[in-house]
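Have a look below at one chain only, the form predicted alone, in structure tokens format.
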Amino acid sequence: MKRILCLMLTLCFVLAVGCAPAQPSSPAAPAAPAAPGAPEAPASSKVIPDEIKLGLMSTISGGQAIDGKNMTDAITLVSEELEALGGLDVDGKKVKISWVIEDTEAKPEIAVNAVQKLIEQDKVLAIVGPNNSGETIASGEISQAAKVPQITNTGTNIKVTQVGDYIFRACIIDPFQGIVVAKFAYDNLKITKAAILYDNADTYSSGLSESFKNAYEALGGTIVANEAYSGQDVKDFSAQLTIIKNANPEAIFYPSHIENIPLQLQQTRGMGITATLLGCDSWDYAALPDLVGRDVLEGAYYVTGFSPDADSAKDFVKKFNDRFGYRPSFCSAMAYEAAHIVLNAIQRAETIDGPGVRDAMAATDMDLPSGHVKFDEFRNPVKSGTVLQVRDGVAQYVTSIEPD
């Protein structure tokens, strides 16, 4: 009887502890550390559109719609060579590139309507553009503040790219274009005694003047005359070159647009004045002898940041001119360097955004007709100034004139 309490008993306990609740269990040793391995790859942030919305921004019409034109045509250039290539290559990826052209008609008023619909209502990932400095600050004051990357062709006020760092200009800018004409007339031509025709109410005009004015001045030449004329509607100069003929210079500085350009040459000649014509990149069209006259023009000199007879620039000439029967201009060959800026840069970036293709233009270093292409810090390509001479009717290759 005590044999089977005692068996009862000790199932009894054993059924007791198999039921108690569960008790709290220690916290477990960490796990050692995985065996170091490959990283992970962190996942890209570069998205890769289909289709690309550039803006190019010019003066269609209107007195300079020659620029519009060269403008219009380089880009032309440009989008044919990418639909031959079958669109830009980014990253392996082809992406179709569409330009939307606005006009500006050489007005700072309209390049800000232009501009804000470009990146407002179009979408544009950048702007090549426009061809004037007081277009490009007015516009570029927009495309700063959305964080749209702009490049001017032909920009040259030195205003420009100090309205921001998405700012940026393919051509020379104007201090270092009148220091080369004022080194040129002074070191290579041996005149000592100048005049300047200039518009004051134009930003590209009176920063060359200027610029020009002391440069010579510097190097010890006399500016015997600076005469002034307000605005592009002046057609009658004959009080500012009555002023000139006078003071009797050896050598004339017209800082003028394309608009003005044979008049001011027509009439100078046509009031018996015989000094030497020099003059800048906004003469550097194929048409200008036609324009002006050919024996108005013949051994007139101009800078301009672009030679068609460079090695650098051959291939270009020949595709363009095949293309569109005239010799490229120095507005023509920027637009077609500043859309090839932005395009290298597009391929580049880290993302395809303003700041992404920004950062990339920054840090551009490419070949270009003009030649190797880079930028200072303000986004000023570093490049020569080229002096051409009207000989029979066409710009010949003078000399190059590096920067300092």
Second form
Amino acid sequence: MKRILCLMLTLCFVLAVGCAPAQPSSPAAPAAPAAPGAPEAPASSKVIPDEIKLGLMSTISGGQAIDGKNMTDAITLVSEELEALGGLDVDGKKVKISWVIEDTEAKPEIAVNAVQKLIEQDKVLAIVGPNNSGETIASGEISQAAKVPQITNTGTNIKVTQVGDYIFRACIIDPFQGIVVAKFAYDNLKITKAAILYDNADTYSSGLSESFKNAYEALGGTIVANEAYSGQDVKDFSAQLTIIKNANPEAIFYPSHIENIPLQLQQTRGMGITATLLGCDSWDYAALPDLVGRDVLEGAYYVTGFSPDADSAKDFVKKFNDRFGYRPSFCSAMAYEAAHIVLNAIQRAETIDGPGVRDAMAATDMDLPSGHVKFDEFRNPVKSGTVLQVRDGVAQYVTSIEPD
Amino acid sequence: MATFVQLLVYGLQLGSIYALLAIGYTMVFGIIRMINMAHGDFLMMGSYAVFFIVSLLFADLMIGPAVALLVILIGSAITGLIGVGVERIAYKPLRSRPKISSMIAAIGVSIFTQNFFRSLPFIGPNPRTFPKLMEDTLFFIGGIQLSMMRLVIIALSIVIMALLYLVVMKTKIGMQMRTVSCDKDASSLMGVNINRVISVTFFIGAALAAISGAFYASSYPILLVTMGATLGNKAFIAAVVGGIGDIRGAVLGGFIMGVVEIMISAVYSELAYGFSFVVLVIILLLKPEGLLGKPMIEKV
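If the structure you just shared is the form predicted alone, then what does the corresponding form predicted in complex with its partner chain look like?
Zooming out: every chain and molecule, the one shown earlier first.
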């Protein structure tokens, strides 16, 4: 017994010593392979390298591989735009931007490995992604410690940017999305009885359901059923939907990832429930009507931070559609914007390193496909939420609801 | 009461899918004492096979029950042959090695097939919508909503399981299977072709997985290359709860698993998933060899 205890203590000690230096070891990392004595450096002491490496973290494989494809396509578009220009123009010098892509497999622990590789091995200047809140929170701790700015495209959970001042996001936040859906349902649709079906194993889904519930009840509505399921592997929702059906709501809110939405909606209609369907930004996937079935999805509403029909987005949507043959999803649009926020910050940064780019990112003030973007003090973008309705299999713009 | 019966119907339907899948686990284990962790992926292959046959031959036509059954049988035959091939390539060379080697090989096969199918350009990472094989009609009996599709699936599963039981108990190949499961070496001495019996077992197991895949995809019409993983695990647990090695046990375990999962989700959805496993653990604590399993005598 003593020997085991002794062994375990030794093990703990070894682990503690082994882990401790891993974090502070890389503050100098983001300097990138700097070109020695780049001659045409302007008056300031700003050193401009020939090449800058940026990281992209995304769910390339696993259940959310669709999002991964949406993101890598967006980044491909960004790099092709840059190639056409001969590189990123930083104070008159064309800098080559290269992307290092890492898979998170939609798992926080894999995301931690990926971010360590990006920072310590690839020495990236900044990181775009990952697309989920859970992985962004986990990997953000490491970027924060290493002073590498990181910007998630669709990590909507409020806690993401609370990790530290190096963590940004390109999308609107969960509480705000939940509030927009609640306001829209109560004020615009005049619905007073709503139900929720959410994934309690997922930060995104449970965060949204909670903010919706609080906002909706504060407005005066009643949540008649609040049903959970555990994890993306659940495919049968008949038990939860039976309870929801018996509670007889006028609308049902489905704050889940895209993989589960088709089955949830099909099973809802399959049980003869006729309530209005309400969704969130994960629904914003061009093929959703075909995946769910057009008759099932007809008339459903969802909230997103990006409308492809907005004037500001037309140019981007056309370019994306011409290149990849499908309309950009919310995930693609936000990855595109996140990349541009980083590139724009590199152009404005006083020094090309982590802190310099971070300061420039915090001062972002630019026009992007979703509209004009600025950051608030918590590094969340200030922009309005868009409500879309699916009519004849196409999501159409209904209204915008301003942040308050 | 109406709600209870309603949930029971949902549970039985889910259970019939688990049961068909669990049979494959149990048969392979019964015959070569190996846990085929890649069994769930046969379900995935089967549903993709049916998907491609239907979408290539019939496009968007509603094909009706008779043709649908034929398509499912063809799809399951294809999957059955893949199953035989997998056994020949990946498991047979390891047959004389420790059991753990073939189990690791099976995990490898599972990861490989999922990623290989994903890398095929005509499959890819995006989910596909499984076509409707027959028009589903809803009808009510005393406040309970029944769906034709669900009833057909439950009925067909029971018919298939009964047929399989007849094959194992009444035919020559079935008898050979039973002898191999009792004692491989002795039955080989009696002139039983072991390789052939194992191939037939894998064929039947994979074909049943494919049928359950088609049924599963008809009820939950989203196809993904990873769809077999969790289902495979649940079916494995169902097989163990029923008593691994026993076909009737697999069927019973599958139905219990489905009904328990649905019932507990209805009572308290927050804990459902975890709690349904607690029930299964309790069953195993009370009867470690599974509900219908015989206590195994370890031979030295």
